[in-house]
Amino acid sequence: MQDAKTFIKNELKDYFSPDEISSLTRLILEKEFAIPFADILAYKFNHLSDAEMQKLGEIIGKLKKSEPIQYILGETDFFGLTFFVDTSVLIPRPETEELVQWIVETVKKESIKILDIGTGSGCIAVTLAKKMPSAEIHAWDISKDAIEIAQKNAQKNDVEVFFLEKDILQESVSDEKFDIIVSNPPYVTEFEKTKMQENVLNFEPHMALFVPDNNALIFYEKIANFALTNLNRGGKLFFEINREKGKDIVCLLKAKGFKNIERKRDISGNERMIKAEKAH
């Protein structure tokens, strides 16, 4: 038998913060070993298992070589709601949950049709069908494996949402019209890579991290063209964005005739998401 907390603490001191250590601690207790949160904090638990242990170590060990916490649980929370992931898909972050958030604060009426293009897990997805129950929900994402993931997550949910295995970059023409789409799309440069943490280089997905330095908005370019056949009128756009090419994307809007374009910091500051407007 071994104090499950102090062995978390000592394996880790030299790769994670105190309040990293802390955090992750909370995670494996709570998603691994099922013990309640305030037991945790009161050490009001009984030692684990030798067998525990072990898979403890296991868990450990794969921090240690970077692997996100989310992916060894297999799950991760958004916006309240608990999600599957693996490595097909990227781990949701907080800014995209404020995404969510002024989509859902800036919708009216309820009984829309949404488009999620690069759905992923299905965060945003999944999560407007459960925040908008009388909204009409449709997904796309060239991954099937991404597809499998969030179609799980919808059922987990219990929402319901219309998944298709779909590339943006070779939609060029459908008849369904949307009041909303909504996208979270590669927008990474390759130069950007070298700033990047191993633990996102080595085990996300790069083909929905990534786009080529000298092309850097072409997602927000297809979409866009896109969004002017397919978003009804006064329709609304909304994209999370590379922090430095906000200006950019707003000329790109501001040229295909888009109106009422609003850029929107995150809660660290950083110029994360675009809202823009179907004129016609």
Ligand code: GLN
Second form
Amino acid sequence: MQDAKTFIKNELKDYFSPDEISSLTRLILEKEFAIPFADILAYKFNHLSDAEMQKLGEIIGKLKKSEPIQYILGETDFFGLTFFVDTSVLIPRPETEELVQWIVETVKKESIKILDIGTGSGCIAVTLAKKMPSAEIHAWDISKDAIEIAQKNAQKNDVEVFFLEKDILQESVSDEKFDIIVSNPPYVTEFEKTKMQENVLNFEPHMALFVPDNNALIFYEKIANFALTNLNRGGKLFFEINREKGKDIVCLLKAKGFKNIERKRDISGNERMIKAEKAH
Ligand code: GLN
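Form predicted in complex with this ligand, following the form predicted on its own:
After this comes the whole thing, all chains and molecules, with the earlier chain placed first.
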């Protein structure tokens, strides 16, 4: 019988690049079958049982239909932590790790109050809670299913986050004040949708991704307005952004009176994040 590594390679060679196959092999064997990476490299693991081979066959079948490996395995890593994911939440992206890193680097004060709007899997909120143990973290999402996943992720990573099911497009008043408001809102335009890959389009929640072409900044506008009333003086706003929209979002924030507006590129060189400060 073939070993699992060769089996995966043969099955997937017409569907993925060799690099992608290597990382898929590692993820499947490590996460699904608990085989340590060193053993995978050394071909040291024993052959899989019949039941395990059947499971592997199912996984391969789903991959061939473009289902993302993170949904197949039900979890993914983000900032060194593990998060449950299903199709009700976006798969956490490396760009978002960079946004979290920027916040952690920027914030010097310990006991602050942070709000994450559109938390999805909770990856931003839970990671911030882990990195800033004295901060009080709140996180909202319009989706009840997303909030359930995010809650499980807070438990899994042993942190406290105050979750609330809330639609920011409806929310206009709240008495609560925050020192930081962060959001990775939907920002892919309907036009850009046509260029997206099947694994995203057919599986990830469209509600978390897409905005109308003629109102692409709808979430930035709403969240900036909310931040004007609900950030403490000197409080900061952090956004993940569509790389094509940096200039427009800077204009929007300037017009609303935010100061010290900074844009930041991600590791791929795309403008991906914005930070702004509330002036008064
Ligand atoms: N970066 C994600 C993607 O391109 C989009 C995230 C979002 O819309 N907030 O798939």
